[in-house]
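Taking the form predicted on its own, here's one chain by itself in structure tokens.
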Amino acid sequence: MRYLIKFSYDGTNYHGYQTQKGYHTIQQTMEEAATKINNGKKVIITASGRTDRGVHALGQLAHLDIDVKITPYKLKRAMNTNLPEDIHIISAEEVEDNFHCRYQAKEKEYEYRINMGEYNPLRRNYVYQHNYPLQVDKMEQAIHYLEGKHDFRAFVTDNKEKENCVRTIKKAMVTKDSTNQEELVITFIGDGFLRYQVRNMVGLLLKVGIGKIEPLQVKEILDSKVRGKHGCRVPACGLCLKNVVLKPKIEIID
């Protein structure tokens, strides 16, 4: 039976979530688990999208095939017990046998924290310490600049020179958190992100926060598609991916 499950995790003493040869993932830890319940039979595990090292998950998806009978409850709870604390299988329900997790998503929810307060060693997982003020009014004027179908090319690395790089943002928003003003929040929900985009974006925002460039020219960088010198990738430790909407409503198998 095909399953799909929503799951968090902690990312920091990951070597990203997919699978690489000699490395410690997320993918191959929960796929470690899911073999143990399907009696060793192998089982691969496809998420909506891979995040990299250091980056975290609140709301991921994929898929799984298991082939002993199990309850989606059953299931969740078996995972749980054969997974180590930082991942978390929040929820499973059973799906129709053709359902791809990552064909099937629609919309990516990505956040991005930056602390411009004291270093605060409790956080330095999870957020950027940057630890000075910011522009914020500026990067709130920035951010919008961004918003909508482009080329993003200006964001990914140079190999991407002939991939497609058109993707859509439908909102990206600087925002302060609402118990800590000295936390800033950056919001981007698209419908699909290419590798490093993320944390490129925030990158130039953060220029625009110390004031080396100015917001117009967030649009100029945009618009050239050129990956130049005001490229500047943000650390993994402060993006997490909130959520993943999928497009049609997964039918349940009674």
Given for the second form:
2 protein chains.
Amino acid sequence: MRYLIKFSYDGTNYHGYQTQKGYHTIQQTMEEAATKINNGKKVIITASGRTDRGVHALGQLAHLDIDVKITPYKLKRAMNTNLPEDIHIISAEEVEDNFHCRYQAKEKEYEYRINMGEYNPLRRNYVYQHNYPLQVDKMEQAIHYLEGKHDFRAFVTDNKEKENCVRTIKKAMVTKDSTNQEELVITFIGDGFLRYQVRNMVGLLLKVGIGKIEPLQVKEILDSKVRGKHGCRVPACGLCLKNVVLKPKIEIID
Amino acid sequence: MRYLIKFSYDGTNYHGYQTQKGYHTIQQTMEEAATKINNGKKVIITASGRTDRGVHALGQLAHLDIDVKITPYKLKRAMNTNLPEDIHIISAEEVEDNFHCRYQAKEKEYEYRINMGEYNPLRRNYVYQHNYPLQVDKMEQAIHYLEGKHDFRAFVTDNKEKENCVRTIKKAMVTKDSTNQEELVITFIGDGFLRYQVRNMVGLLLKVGIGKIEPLQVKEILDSKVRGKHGCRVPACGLCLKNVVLKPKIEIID
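Now that you have shown the form predicted on its own, what about the form predicted together with another copy of the chain?
Below, the chain from earlier opens the complete complex, with every other chain and molecule after it.
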């Protein structure tokens, strides 16, 4: 039986989502828990996409196959019993055998948090500490140039010249946390993001915020399609995958 | 020169504030940092009061004497350089030689956080996870019986029959976090609190929240002055010392 699970994790103590030999990862930790439930028969977990080392998730999705007969609710319970306290299954449901979490992911929401106030040790793993004042209004202006369908090659770090870098950002916004006005929240909702794209975009917005470049230059840099020259990747700890939206179920008509 | 410092800490990895032989504590860690700045001459740090193992602080106060000539701003900077990332000096100022942080503390504000929603791994060290629905209105009713000047013996865990347990709670309230309505915030502002008093009071309020007792019974239990019979100490991780208010400076008239 194939299951779709929604889960959250604190990425601080992991070497990213994806399994890598010799490293402690979210995927490996989750597969170990699922394999136990599956009476020792190896389970592969396929997420909607990977997240990098130190990045968090509050609404990640994945699918997995379990041979043992188990209700979704009991699968959730059993997984949480076997998982460490920094990974949590929020929900589980049965899906069709041909369901594929990566291909069926339609939209992702990422959030990046910046603390402009005094350093707070309780938030140290969840925000990027920025000790200089930011011109938030200019950042708000600049972020709108990133909305829409663009070739985001300028925000890719790796040299992947042949890769298709066209993505659509449906919504991008800069807000303040309603409890703590000194915590800036930068949100991106889009059909998918390239590796380090969000952190490079935030890095460029920070340059706008400190007055090093003007908002319009964000558009120029985007249009230049010159990889990695302008960005400045911000730390992983501020980033969180908040939500993944799936394509509606495909109705098969015979 | 005597300095007053304001500081914050994540209590998760410490065995409480106060120095204890063989344990890793906040005080010891801070004294080691201050002693380095004082050219190796031992510095004692005297806080407004201790916090227990796992309890956090966002506005703790302490005083310390430094023999080396240093401005308050440089003391803050030097301390933060020598402190681990889970302790942070917010500010420092010079005070009179007879200033005493514990005796001059007039008021303390504690906050206890309860998560009534789905478990969130990013909040695991900062909230108490409560998986059953709570009747918040009844808790609001009940908490007001704790306001005022009372003998809080009923909320003390240790057997200290001769100890004076009279304290004044100026304000006590139950609110919801403005960003996350599923996170309950219980605030107590008072002239001082007995050991485990806040956590025992919150434990009793939770009994009201789940409908095990009626709000009025909180008053009866308080009035009974029977130690520890009714409480149920909630975990340390939800507790945070938010603020300490000092008595106004005493003007000495010759």
